[in-house]
Each structure stands twice: as structure tokens, then as C-alpha cells.
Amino acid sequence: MIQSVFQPDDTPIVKLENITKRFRTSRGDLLACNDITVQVDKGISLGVVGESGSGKSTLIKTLQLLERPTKGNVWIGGQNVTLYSEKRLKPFRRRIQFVAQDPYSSLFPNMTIAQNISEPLYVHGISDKKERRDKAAELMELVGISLSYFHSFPHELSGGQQQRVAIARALALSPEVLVLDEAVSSLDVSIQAQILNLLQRLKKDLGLTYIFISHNLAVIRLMCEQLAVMYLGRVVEQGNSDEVFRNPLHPYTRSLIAAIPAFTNNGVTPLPSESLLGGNRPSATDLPKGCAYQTRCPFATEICFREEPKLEAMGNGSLVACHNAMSASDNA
């Protein structure tokens, strides 16, 4: 049985502290992440949602230190690893593994399924060849891949099977956290359900924690206890997933949730013919003064054009960056 190496205590598995990430572009500096603080506790999975360009992928790359932050700190297991060299980071990378959106492009096409799964063990110098083969077989059975594919190559498998292989490979180092970047969006709907069921079982059996990036809020609601909503590099709402879905306070969060089709006795509730997000989104290289959402917000007032809202605690336990969160909620 594969088990997580995590030893439980009260220390967050991962904490991002005041993370800011800037990129130099020909059009000026792009502020991909702006003073973001989030933490991931054992067994409490985090969903990160937002439009394309909101900074989700940059945040996750920074969490894995694939991108170094311009400012702020990355903590893993209570240690500040922000300035660690690649050599020093290697044991910490074992604790957080990644599952990509496109399983085929994430696998080595010239390696067999067993070789793909056992490659992390080889890279980290764990076990001998026979033990790595045995571990690959164990992982294949764990994720529901027939051992008849042991010597097959990725192109011989379906998309759903390829994603199971990618998950098995991510589990090879017995991580505490799996980072899943749109991990089911490229799959057929029926296959998505199978992969999500697999992930739920693995979370329970192995004590895993997930960080989910997804445009599909239904997936986030199913898989994650905590939710962070990003807009143009900032977290604008954060809290317990059930509470945020039940009572979203930021106008942007409400627009995202309103765009989820609802199933009723009369069929699927149609979405509005016009976008729920009115106005124009500002350029990430030329953000307006004040609230970045001001150009699309129907509740914007004078202070929204003058002061950038801070992420503050609300009565429902959520954190919201909106000057008019409560009044806007009353008028929703």
C-alpha cells in the first residue's frame, strides 16, 4: 500500500506569504501575482479559480518554485525555502507533485508506462531497478491501470488511461500534495467523473491534499474544502467552499457562480445571452488606480476608483477584497 510520508502536526504543508511576481514585458511590467497570502493545511484541499490571465498558473508555479517570487516567501513544512538552491530544494520537491492538463504531452512518449511511472524514483535515486518496477506495478493497480499495459507506450492508451498514468507517476514519491492544473478538462465528461472518483478515493486512502486549478467551479465544489478566487493577480475572495458558493460576497465571484448551468425539472437553466461580466477587463500591464474590477463592477462607487481594496475578514468567515461587499450582496 502506498502511503504519504507526511507526519501530522499543526504546521501548514505549504504557505505562500505576501507573494508578488512581476514579469518584464515589451509593454511594461506585468503584475501576475500581487501580495498573495494563502496556506494549505493537511487534508484540506484548495481550489483556485478565475479567468485566463488571472494569475492562477503563476501562483502555482511560484508555490512549486518553478518561478521565484519577486517578493514574499514560500514555506514548505514550516521551512522557508524561497532562496534554497535547486540541490537543497530536491527533497522538498518530493512533497509536492504535479498533474498537468494534457496527460499525453506530460508523459515521455519513448518510455513504457512502467518507465514513465518509475522515472521520479530514478531521478531521486530511490530503490534499485527491480524495486522501481515493482513500485510501478503497485501504482498501476492503485490507479486502475491493467498490468497488461506495463510495457505499452503512452500513445497506445486512451486519454483517461493516460491521465491515470500521470497520477500514478505523481504518486511515485509518496507526496503530501498533488497540484492538479485543469487535470480533467481535456477528458470526456464520463471519463472526468471516473478520474474525479479516483482522486477522491486516493485522497481518503492516502491522506492526500489537493491544490486544484480549474475553470469548472462544479469540480472545485466537489473536490475542495477551501476556495480562492483570483482576478488580475489578486485573491479577491477566499474561504470555505460551501460558504463561498452559498453566499458569494465579491461581485466577480457571484458572476462566476451565476455562469454555472443549473439542472432543474425543466431541463438546463439557460445562461444569459450576454456575458455576466460586463465592461472591459483592464490590461495586466496597465492596471487602473483603485480596484482592478472597477471597469466591470455594477456596484462601483467613488472609493473603488481611488483606493485598492484590502482582503478583509467578513462575518461569514470569508476574506473579501471589495469596498462594497456587504451592500452589493444585499442588492444581488
Contents of the next structure:
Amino acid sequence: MIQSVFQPDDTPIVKLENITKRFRTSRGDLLACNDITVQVDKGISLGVVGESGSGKSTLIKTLQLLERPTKGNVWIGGQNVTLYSEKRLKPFRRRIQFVAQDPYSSLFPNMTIAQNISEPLYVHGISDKKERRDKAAELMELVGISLSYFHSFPHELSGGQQQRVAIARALALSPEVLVLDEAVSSLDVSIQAQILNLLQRLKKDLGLTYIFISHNLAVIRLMCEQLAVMYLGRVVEQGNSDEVFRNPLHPYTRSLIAAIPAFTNNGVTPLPSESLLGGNRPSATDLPKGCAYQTRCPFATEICFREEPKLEAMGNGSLVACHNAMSASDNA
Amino acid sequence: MNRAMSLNSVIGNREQLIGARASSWRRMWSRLTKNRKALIGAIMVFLIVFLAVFANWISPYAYQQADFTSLNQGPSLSHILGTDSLGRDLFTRINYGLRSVCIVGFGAEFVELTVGVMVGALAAYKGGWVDNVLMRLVDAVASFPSFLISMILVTMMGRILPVMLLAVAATSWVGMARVVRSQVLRVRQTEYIQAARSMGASSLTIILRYILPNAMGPIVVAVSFGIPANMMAEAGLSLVGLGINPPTPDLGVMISEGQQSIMSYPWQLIGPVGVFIIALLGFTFLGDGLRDMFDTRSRR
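Mind sharing the form predicted in complex with the partner chain? What's above is the form predicted on its own.
Following is the full complex, with the preceding chain placed first.
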């Protein structure tokens, strides 16, 4: 139904097609993902932004097939793997690896750094002990951890080092796609910069493609060619990230970008007016009729309360789900 | 040639940086020996278990061998802990008594561990109504007065070792089930288990390789505290006259007999009680030490 703005030459590495994920809760159904379609082609990293509760994490869990979608399909390398058993899924899992937000809790606490890094090789039964050891040392050098930590345990390392270990472990299976779920947000700003540099270098050297989940727009702009903005389980704007940043069309995207404090020559950019950020977010279990953003949108018109907007291609190539996208951008 | 050499030096350098890894046994050992309390506990436990296991070889007499020429004798070279009212060697009887105590202590703990791990792990794993039913069963059993249940079981089924063992284990497995359940629940929802799943590890690999090793600490600690608790329960039963049938020696029985003659022949109480204290303290110290050891935060 909805096509990505990037027409692939060959099959995309990952494609999420009309993903809908519904959770049953005591307060009613929670629609974590509502008909989301994104695809990731080789070399075109995807950034996903959205506030907490927007369905980013559920989308990623679905992509990892830790959660199966209620509706929709997950394609990996041109194969629909949505309903594959764990066993059949295993070779596909190799191609997409995952770096979690909190590196410490995602590393095996009972294993050394080297064991942690080479664990994926063990799980996939690819190499013997000696080869795993060599590979671990190699990966440690690649991500810049001193080999003197080879036999250390995760809790003996700093947060930045732990994140490097997590990245090394994710790289052990030579994946095509690396999913980074808020991978730098738990780190100090200076450490963040180091990790981002590392990620940029790896992207170039290993030809990796990233799926970068973050609420830090600047980070996404730095790392990703493509951007999807999520709001309450829907993709509200999607497109070339440079284009979206230069010319955001959805009012939500615009408020996000306007809320980035940036240094100017003589101070800091003023934060946006109340009207752009005001209003309350509706509960995810009790969405209003029509556009989910209506409660906060300064441009909402009568149709927004009546009809849910669909993602539509705009003049600049972005896909936007807003009835008033054009007029809203004119008003700005 | 040149390149090969530099490559070799790179690899040599690498090995140098990596260094040798202390084996996990050696690391455990060094951590244990650094903890003096745990070390003392371990030595005491070793001593107790040694006496119990090798009772036949160590003991100078047979435990039922009465010597009516030397009744109620104090400690001497031929009877280092004295004799009892039938002239039997107390040291010998304590060794064999330790054997019963250890069989009940370890055996009941083994039963508790087996049942507790199965119930706890199943409850945590399945969740939902299985968890609910199992844990309500655990709550129900936990609300029984455990000593009373043990007494009833022993009275009904006879005063023999296997019955004592089961009587002690009958109610105390619930603690283990709770510990195991909470550990499995805790580990199961950690991010590294998610990481393992997204790596493609099978359920069996996840349980054996990631959940169990990381859930182990508190379980081991619970075991090392459970053993002396079982010994206490067994001694308690003996003390109220529900111990193992004589003439099989039993520490609890010996303590209750010694207590009757405390004024005239105090060694008949001091010997068994002293050894029993060593056993209880040893396990408790060891448990404390193990708890410190498994605490990853303070692990060095």
C-alpha cells in the first residue's frame, strides 16, 4: 500500500509491511503499532524518532521477531519470515543484530568480555574455541577496547566500554543491519561522541546499515539517510532525513525539530511557543477519532477530528500523514 | 617476509595483552580464601562431613559396643570424649550421629532443591494460571506448622532415616520454590536474555547457558542455609523423642540424654552439642561467604 520513498534496485534487507501490534491490557486494547510500513535498503540507514510510548520499541521487537505482529509481515532478504519457527528463523537472525540501550544489562554477567563477544558464534555453532577467541580479540581491536580487558567481566568496565563490547558482540556474526535502540542515550555526552564516531567508522568500513532508534534528532541526522517520525503508534512523517530536517511538513515533526536547543552566534535559539508544544497526549488505549495528533496540533481543522490522515507523498518526496501538511507549513 | 614478521609480532603482542586467564575454579578459590569467615565455615563443614563419611575408619569402637566396666567415664586417652551410661564411646557415637544428621541435612536439602527447582521454575516459566495454582499451593504448604507436620509424619510412618528425611523436607521445599521462582523471573526478563533470543539461541541454550548460571547465586546460598536448618529440625524431632530408633546413634537423642545428666556427667552433653554447633556454624558461615561471593556488584 505505502511504498518507501526509496525505490530499491534489489530486494530490501528488511521490510516491515503493514505492521500492526495490539496488546490487550486491563484498560482496553493498546495499539502500539498501527499499520506501519518501513523498509531498509542496503546502505540507507533508517532513523526512527518519537517520544516514549510512540511504539518505537514495539516496532523493533517486532523486527527482531521477539514479538510477532498482530497483523502484517516481516520480510528479511526478500523472504516473509513473520510466522517462521525459531529454528527456521535462526539464519535470518544473523543478518540483523541488535544493540540495546543499557549495555550493562544486555551483556551476560557471568561471562568475560571475550566470551560475551564471541557468544553469537557459539550460538550459531560457527567456529571452534580457538577461532572464537581470535575473533573476539579481532573485534575488540575493531571497536577499540584494550585487549587487557579480554578476561574482565562486564561490571568491571565503564558504560562507554560496555557499549563497545555490546557493539562488538553484535558485529560478531557479520550482520548486514545493526539495530541500535537508544544506543547512546544512557552515556555521558563526551562518551556519546566517541561511540557515534565509532559507529560512523564502522558504517563506512564494514558497509553496515543502521536502524537507529532515538529521541535525539541530531544523532539521527548524523547517522541516518532516512527518517521515520512516529507518534502514538503511527508513522506521521517519513522521508530522506536531510529533507525532513530542512523542510518538516508534519506539525509534530516541526515541533520536535523546533524543540532542539541549538547554539547560534550569540546565544541559544529560542524555544518554540507554547502553542506548538502544548496540549495533552491522548492515552494510547483511548485514541480519539480522527488524527491522533489533534489534541496538540495548532493547525487542526474540522476534518482532523473526523478522519484519520493517511501517509501521502508530498512534493518534496516525504510521506506525511496530515490533512493540513501543506497549509501548516505555509503558516509557519 | 617482513610482513609475516610484523604479523607475528602483532599476534605475539596480542597474546601478551590478553594475558593468562585464571581458571574459574582458581578465581572461586581465591575469592573464597580472601573471605575469612567463609574459609572458616568451609573448614568446619569439611571437618564435619569428613567425620560423618569416614565414621567407620575414624571411630575407635563400634557404636553399639557397650562396655559395662567403664560407664559414664570422663574424657580420657581411651575415650577422648568420654562414655555414656552404657559405656559406649561418645566420640564414636558422635561420628555416627553426624552421619545421620548429615544424611538428613543433605538428603532433605536435595529433596527440597529438586522439588523447589521444578515447582519454582515451572511457575516462573509458564506464568499465568500455572504460576497461580503452584504458588497458592506453596502458600498453603508454607502456612502449615512445619514442625507439627514433621512430627505427625514421623509418628505415622516410623522413626527411620528415610522418613525423617522426608518429614523434614515435606514443608521446607516451599522456601526453595519461592527463591527459584523469583530468580528465574528476575533473570528471564533481563535484557541479556532478550539479547540471547535475538541472537537466535534456542530455549534450551537460554535456560542452561544464561538463566541457570545467573540464577545460581541465591539458590546456592539458600541451599547452604537450608542444610543447617534441616539438621536443626532433625535434632528437634530427636529432642522430643521422635528421633531415629536406638541403637542407631543420633545427635539429637544424644543431646537430650546428655541434658538429663548434665549435673553429674557434663561431657555427655558438651561433646554432642559442641559438634552440633560446629556443624551449624560452619554451614551458616559458608552460606554468608557464598552470598558475598555471588554478589556480582562487589565481585572483584
